[in-house]
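This document opens with one chain alone, in structure tokens, the form predicted on its own.
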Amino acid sequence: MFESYWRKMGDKCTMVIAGYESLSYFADAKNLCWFLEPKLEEAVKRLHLTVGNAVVGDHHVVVGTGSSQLIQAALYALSPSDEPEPVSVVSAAPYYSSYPEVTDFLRSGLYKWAGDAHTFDADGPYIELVTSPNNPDGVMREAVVVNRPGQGKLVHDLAYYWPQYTSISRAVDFDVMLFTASKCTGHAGSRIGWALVRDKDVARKMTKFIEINTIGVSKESQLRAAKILGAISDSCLPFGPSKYDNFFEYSKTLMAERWDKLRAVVKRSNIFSLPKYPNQYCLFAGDSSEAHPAFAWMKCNDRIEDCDKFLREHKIVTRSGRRFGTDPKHVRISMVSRDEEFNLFLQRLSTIQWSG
């Protein structure tokens, strides 16, 4: 859905890389993350300072091929190497549907998926993945106390902590924080994510994981991401010609319009319901508003046992609540598709009548 903004920007983010450039594996041999392009590190720190959503001063920046690679790198770096059994990895349901697969795909001897943080009660160390705003339901999350104090380590997945999705209430300051360009700017195809890591040894281990896994991260993608993040920071400067040149203002307006349209359709229905989000003051925008998550966490009424199956019968593709560790009455629906796809979704949803 952000394609419309980037088309409007024309060639502001166009860049040319000559054939002789970016040949080496190394970007900055003196940096702990030696494959991190200095321009990207500078752009990342500038954007966080501009938005005010994360503390960057005492954190190391580690770049990854999207936040998916960084999740695996963080699990590797935080897992004790001297434990007889793999460390348990948990997240509070409904949790991001890829967490179980990402955790168990390699059948690592270091860590294993242990399910819902609310019900986890095993002894020993654990790693909790905290997604805030949460995917799929858009709720702001805190860590769940699932074990004895001091045994747990936290990874904060903050992919959606940007002003178009939710109010920026503070600059978060956690030990390991993950972000991704795909959710911030819409450029999913560039596959760039970054971690802000307080502990030097953890950052070094994460860098080692990426070194062994992919020998670094594409320089072309990093340089493009740096250009785009820089353009976003520039768009937030107070002397811009229009507030709609501000990427986050523009994107927030689009998200709010889509949510208004969806709520109107759901309100006319006796089949579906949506979460309600409280108004919260945003330090970046300087006003109060409700959240506009990238996904709608929609619930079917009690007469429908499997909401995903029901909607697919009406040619609406969703992701079942089962994938997120909860009941099949819920589904996750993307709010960030192209206009024609989103409008077709609303049209099909509005024609559904319950005949059971």
Contents of the next structure:
Number of protein chains: 2
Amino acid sequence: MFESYWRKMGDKCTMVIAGYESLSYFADAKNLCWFLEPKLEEAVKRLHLTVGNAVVGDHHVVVGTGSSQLIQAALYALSPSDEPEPVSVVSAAPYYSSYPEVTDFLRSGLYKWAGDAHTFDADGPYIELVTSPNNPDGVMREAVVVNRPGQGKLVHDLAYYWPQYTSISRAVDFDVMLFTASKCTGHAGSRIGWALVRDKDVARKMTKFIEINTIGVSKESQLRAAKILGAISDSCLPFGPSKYDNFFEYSKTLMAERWDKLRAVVKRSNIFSLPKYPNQYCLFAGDSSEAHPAFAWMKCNDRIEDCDKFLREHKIVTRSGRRFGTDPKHVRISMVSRDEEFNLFLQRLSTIQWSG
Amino acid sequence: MFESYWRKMGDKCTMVIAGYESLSYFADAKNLCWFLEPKLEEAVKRLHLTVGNAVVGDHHVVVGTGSSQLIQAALYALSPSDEPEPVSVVSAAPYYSSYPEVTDFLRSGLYKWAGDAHTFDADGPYIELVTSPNNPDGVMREAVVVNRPGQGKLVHDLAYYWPQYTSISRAVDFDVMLFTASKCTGHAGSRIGWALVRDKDVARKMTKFIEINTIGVSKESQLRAAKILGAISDSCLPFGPSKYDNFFEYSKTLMAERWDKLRAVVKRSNIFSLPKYPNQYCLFAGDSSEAHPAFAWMKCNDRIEDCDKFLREHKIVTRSGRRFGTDPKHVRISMVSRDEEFNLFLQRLSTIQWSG
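What would you give as the form predicted in complex with another copy of the chain, now that the form predicted on its own is on the page?
Starting with the chain above, the whole complex follows.
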């Protein structure tokens, strides 16, 4: 949905790469993450400093083929290697629907999916995945398992902690923080994610995972992401020669417009409801607003058992609450689809309520 | 080492990509491999038809983040899902040193490394990885486990089955065939590999693995690889406007020069020896020559126990035969390093023998 912004940028974000460039596996043999392009590392750090959403000073940057690969790298790095049983991996429901599959698809002996963090009470080591703002419901999250000293490790998935989706209330400073270009800039096809990792050994083991899994990360994607992230930082300069709109203001306006439209349609309905988000001050924007999450977590009323099934009958494809470890009265709807798709969805949704 | 070729190509292989292009996860939602760029699929098929090294007619193309990811995708796809015990994965020694680690690093319950295929005699299902030409020793290989009907699955790793390394004696036609841009063109930094897969369900399951693991493969890398592979096919046209050298002739000449130099140094030595490769007719080149593998599999004489250790004392870094499941009298040496590195290696190697 941010394509219009990138079209307006014209040549400023065009990447040119000659046939003889970036042939090697290595980007910087001296770096702990030896396949990380120095330009990307620089662009990542500059963007976090510009937005103020995460500390970068003492953390190591590890690049991944999207944040999916980094989640697996983090599980690998944080699993105790001396335990006979796999470590439990939990996340508070509703949780990102891919977590169970990503954790269990290879039946690893290192880690296993153990479900909703709210109800987790087994002894022994565990890893809690904390998504904040949360996918699917957009809520700011903290770890929920009562931390048993030395037993729990946390991975913070911060894919949506950017000003177009939510207010930036502080620069977060966790042990393992995951970000991805696809949610920040819209460049999902590039498959570029990055982790900010406090502990050197954890960063080294995550790097090792990516080395074994894919021997590094596409150089072309890294260099392009560096250019795109750099352009975003440039667009945020308060003074200076930039003739381009501030990317986050632009994309936040788009998100707010979509949420306004959806809330208007839902308000006229006697079937659906949406979460309410508090007004919160954003340090980056310098004003207060409510969140505009990348997904709408919509609930239907008591007369409908299975909201996903009900909507499919009206030609609206969503993802059922069941997939997120919760009830089928909820569905997740993308708020970052292309204009045509979003408008068609709104049109179909409004038809339902007039007949409802 | 093929960088000089790509420099000569100038602008012909330059990729330009605008900021608003390739934003989506999808490349072609109708394709079984939905993240495969149609241009890359076309370029892959055209190159195999041009070189004549593999059939492409009925096979499905699955793109991966290098062939490492495709090996894991193949293990995932070929593991029986209804077995309580992990399937045995074997390869004939000397085998590619990464196979054991790639198979076992997550302690998967689906598959486990079972060592040298020559000595494998357990009952039950197995997967044999057949590397041909073989890494590390450059020999053309066939499966060695006596096939028990319905129990064994084969994965052919054909990374080095290109005319600069070995004679193309036929278009191979196996169930699962893996290739990678890094060995064919030298673009290791792009992390682009592809599988040619006969069975639709296997191709679908490999695609599923890549979906869970990394949600597809870098679009930038795919588009650049399409351009590079296309330029190679163009360079092979016997007539027409191409003013560029045939890529495979050019790179074969480079490989042959390096092998001649190494053989000359080794011949003067009373310490080392190299494998001999038979003269074989190449359908692509239209003449006979011996192989020029990407690695030299060098052996030291009986007075030296550990060849890798011995060479390290002379500032030559190799990979010990132990890593490939065989004896420490062998080492693997890269024949595709950069010119400076290769020349330094030759220089140091020749110093040893004069003093030896």
